[in-house]
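Take a look at this single chain in structure tokens; it is the form predicted alone.
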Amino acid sequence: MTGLANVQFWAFVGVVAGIFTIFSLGLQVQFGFAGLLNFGHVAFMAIGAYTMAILVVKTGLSLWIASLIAIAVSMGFGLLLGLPTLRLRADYLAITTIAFGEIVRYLALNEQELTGGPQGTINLEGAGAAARYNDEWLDFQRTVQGWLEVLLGDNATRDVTMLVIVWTVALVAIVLLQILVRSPWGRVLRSIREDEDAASALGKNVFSYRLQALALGAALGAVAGLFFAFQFSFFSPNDFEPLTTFFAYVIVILGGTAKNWGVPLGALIFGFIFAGTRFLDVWPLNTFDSAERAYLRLIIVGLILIGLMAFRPQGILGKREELVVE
């Protein structure tokens, strides 16, 4: 790779890691702090991305208004999902949420007139029309890129600009979550995770707090979905398979359960393994072709997860006392 191409490639890897940081922060709230086994978290990412794209392409709504509505819709679905399910036992909750994620994906797959069907947003109101939701974002991105060119010169490419935007939002989200989890609200959430009967005996509305955690996690999932749409322009139901949720679990467990600053660390390690290793031309990776590396990186992710569970289940920054034990 040339110098600029190298910068571009690693900037792209960083963008993917940033998007997964925001996505996994939502799961951290639900699983790490509230103890909710949500295996359908990717549904909120899909709802955010598709809602924004549909509103912009089909109604001509402003990107920013459509994005806010998309976040609100995802939170609404989180509340609707939580109302009948949050009183279920952890294993039943896990089954219900993974079913919810698949329902959302199959709806996107079959509602061709609304979502573009299996072809995704490239088929939304005709080929190329789906890029309309990207126009306002590109204008904003060019403005930020102009500022960065003063500092970085020719290195201020599209991916580098996106890297700065995504990680700025991710870091702001982490700081806000840190403030929340150290507040009385966060302490109640932790107490519910540890012993919901004790929290209930102290007069805390366990159901309400869990519902709030699910809605907040859904909002963060939607924000990740928006950035996914802005980065890749075109997306399809295949981008929102259950595996994406399990990648978020890997990131949360890798960084440390209930450790917000562990999420970006886990996401960077995951991003390097998942996206970075595919094109690295170093031994022993250069002994495999591109297709073989695609499978190899999944094997590596699996081995890391098995190793963590065996030797450090609390993650890199986590504490054993923070583990969710049912």
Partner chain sequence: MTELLQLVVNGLVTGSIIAIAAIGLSLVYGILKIVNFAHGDYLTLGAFVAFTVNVTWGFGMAGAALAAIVAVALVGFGLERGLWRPLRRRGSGLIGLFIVSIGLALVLRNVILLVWGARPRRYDVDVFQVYELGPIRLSQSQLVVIVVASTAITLVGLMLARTRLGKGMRALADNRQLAAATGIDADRITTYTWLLAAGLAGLGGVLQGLLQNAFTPSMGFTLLLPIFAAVILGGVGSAYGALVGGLVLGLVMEVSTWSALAGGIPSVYKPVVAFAVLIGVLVLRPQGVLGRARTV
The other form holds:
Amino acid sequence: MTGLANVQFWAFVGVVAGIFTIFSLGLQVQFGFAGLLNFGHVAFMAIGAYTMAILVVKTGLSLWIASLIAIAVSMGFGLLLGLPTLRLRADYLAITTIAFGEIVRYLALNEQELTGGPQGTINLEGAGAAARYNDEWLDFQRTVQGWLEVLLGDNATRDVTMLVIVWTVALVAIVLLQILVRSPWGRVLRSIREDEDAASALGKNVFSYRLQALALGAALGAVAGLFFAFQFSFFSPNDFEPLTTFFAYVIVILGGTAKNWGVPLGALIFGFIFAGTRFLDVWPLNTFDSAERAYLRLIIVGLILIGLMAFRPQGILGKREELVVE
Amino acid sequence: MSERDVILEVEDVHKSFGGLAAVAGATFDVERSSITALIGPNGAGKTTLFHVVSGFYKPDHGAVRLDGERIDGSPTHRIVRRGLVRTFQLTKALTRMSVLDNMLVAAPAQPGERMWRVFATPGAVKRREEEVHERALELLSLVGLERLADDYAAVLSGGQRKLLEFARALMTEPSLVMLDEPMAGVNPSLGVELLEHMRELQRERGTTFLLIEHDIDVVMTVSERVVVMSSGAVIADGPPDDVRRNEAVIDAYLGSPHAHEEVHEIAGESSS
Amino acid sequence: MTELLQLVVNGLVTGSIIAIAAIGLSLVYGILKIVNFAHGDYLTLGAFVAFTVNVTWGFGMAGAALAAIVAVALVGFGLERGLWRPLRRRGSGLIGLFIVSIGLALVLRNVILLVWGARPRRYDVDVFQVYELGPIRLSQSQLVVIVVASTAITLVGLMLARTRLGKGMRALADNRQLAAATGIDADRITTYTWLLAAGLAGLGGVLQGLLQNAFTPSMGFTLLLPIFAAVILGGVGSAYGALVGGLVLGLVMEVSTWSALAGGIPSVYKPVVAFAVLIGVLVLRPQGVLGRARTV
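The structure above corresponds to the form predicted alone; please give the structure of the form predicted in complex with its partner chain next.
Below is the entire complex, every chain and molecule, led by the chain shown above.
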């Protein structure tokens, strides 16, 4: 890989940024619009991906139906998580939701019969069987690739095709969310975020709206999980560590909390930081080997998070007057 | 007691916190389309009683009835939908939203507050939005905030926030409005307008008002009935002139930190 | 019965480390209103500093532990001056500081990875020495952990109960405004709180490293949620509560694997038990165990 000039490389970066855009939009709904400090968001991604893969491999269900069920199951878990926890104080909610995310990951890690265990979905049918779940997806992708070749010729590779599909879904999600946020529904959600007592004193069912936000975010998390699964053909519990949720927070805060268009912006910047630290060969980066660069990358991410909170908590697109996090 | 049309009944309500009784057996009622004042020295339990009636606290004992039906224990938002709205002593303006949005969010029966209706019936959502928009501007101009409609509520002064909260409460199309010190910090001339508007709403729409107020002049001029609380219980209840001369009321105020001024005010001997 | 006894002892060992870490986390949480998500990485840092002193430089474990305590306490102090204090002055709120602490956790853990690498490390100690006390078997590390941890906990307990500083800390954790009004020097107490919390975290890290035999830079993070669970179980800001919470949690985690309890849960799920306790406690008492109910 020669790096920056390579279209395929950037297509890959774009795909990952697109998946993170969808994932972080889910967090935007929960955290940005409803003010819910959900730190277990990665669990919804995991539940989406695993439910789909398990259904396809173990029951032979069509990938499309399995995907719809996976989204529904993830939303169900959102409700299940919300019912007992949504009345908690913000800091308790944060810690409880991390615990929820970790429980999901531990289950994926240790319930080998169901999930394939630590090696991941490749062991879904037992060790050595190399389970596959995304054949139907690859067929669909090839069809789309065929259409794209008409426009793009040889550039329409697998990654470019995926790039187009993921970002189409991401943009549709952004537009729909934008409509929702500007609707009376979104207005109620903002009032709750700011002062739940004021909102209930105006006749709004605070609990119900929070639950809706959690479930909607869970659905978006599951969609991101599905694309993650489609893109990488197999995945393992390690892909769903709490770190992934933190990345989503960085993206949301970087772009601007409560700003839908901030999410793709944040995800792209985030993607470039990730790819740049991996592939750029300039000083001082060239003094580090690839493992060290991975650490360096996370140090930079951590510093960005700290710097943002200190100097620009409203993010790039946010307004100081509508600051969500003080 | 015949022919009294009662909208709100509070019956033997008790509420304590960690052994400390904030409300201890309060009983009174509020007549429909009246303006009733709830007064009493600091710590008498007025605000706690508001919290109980509006569903923020569940009473330990006793009953609250709105239009004859029990509402104690119901969640706040359901009570609001049944026509009882309240404001807060410490205002709760939504400062990161515009003044207009503060008003619009309070409007009831907006189909667009359901997620699916936003996409399924955008026409109905838009129509309702236009209706409430008009009403919101009307109410804002009434409290003198129409020029600030597009500003963030954060720019409002303390008195302006009181006014916004008053107007916002009216947006919920209530039959009973409970105001917790609506005049505190409000410019006196605006305060007079506010009172006039309360009377107007009372006449034209039959709206009922129950207000906690410390300014005795206001209480005595605007209210038809005064309920006096002390140490969590109702100690007097009647027309302003009767209450003014009630021994128990004067005693209760004598025990309070601002005893002197307030007793004078109550007795109408001297007022500012 | 022997199995249960053994589990109880193991639980006390695990619990005492959680307790040591939880006391500091709870004081910082209560006094400074910082939900410090980097606390686990303070533990990790302690473990690795001790590794360098013990293995690379060849000093004994006692000296290594002391060096770890001092080093982490200094880092804790430095971060107070360089990070938390400026942020507090900028008026950052609870949630903002929480998010900052997540950034800090990322930075710390990856600096540790950059310096010490990802390989599992172990101290230069005898791992085969086992002591038998009646039916119970204790490894040398377990014994050391129990002795050191109980001594440290007693000392900290005495300090909090008897000294002016300790009383000031508890007063500040309970009610900042009230404490400030009574003339307590909040700045000085803040400094000592960080020194104590970070120092204890350093010690906890060394003990956990000893106990685990081999440890990696993710050690502290793995322990973080049980530590938070102990803090919440004991009531945020209460040092004694955190202590009890830690011990209870250690016991619950170990005893849950007891075969008499319907076969016991698989030991890989021990952390899950801690998370379940945490969620269960909060669901039953949403204001926290010792917290007060929300008022309008």
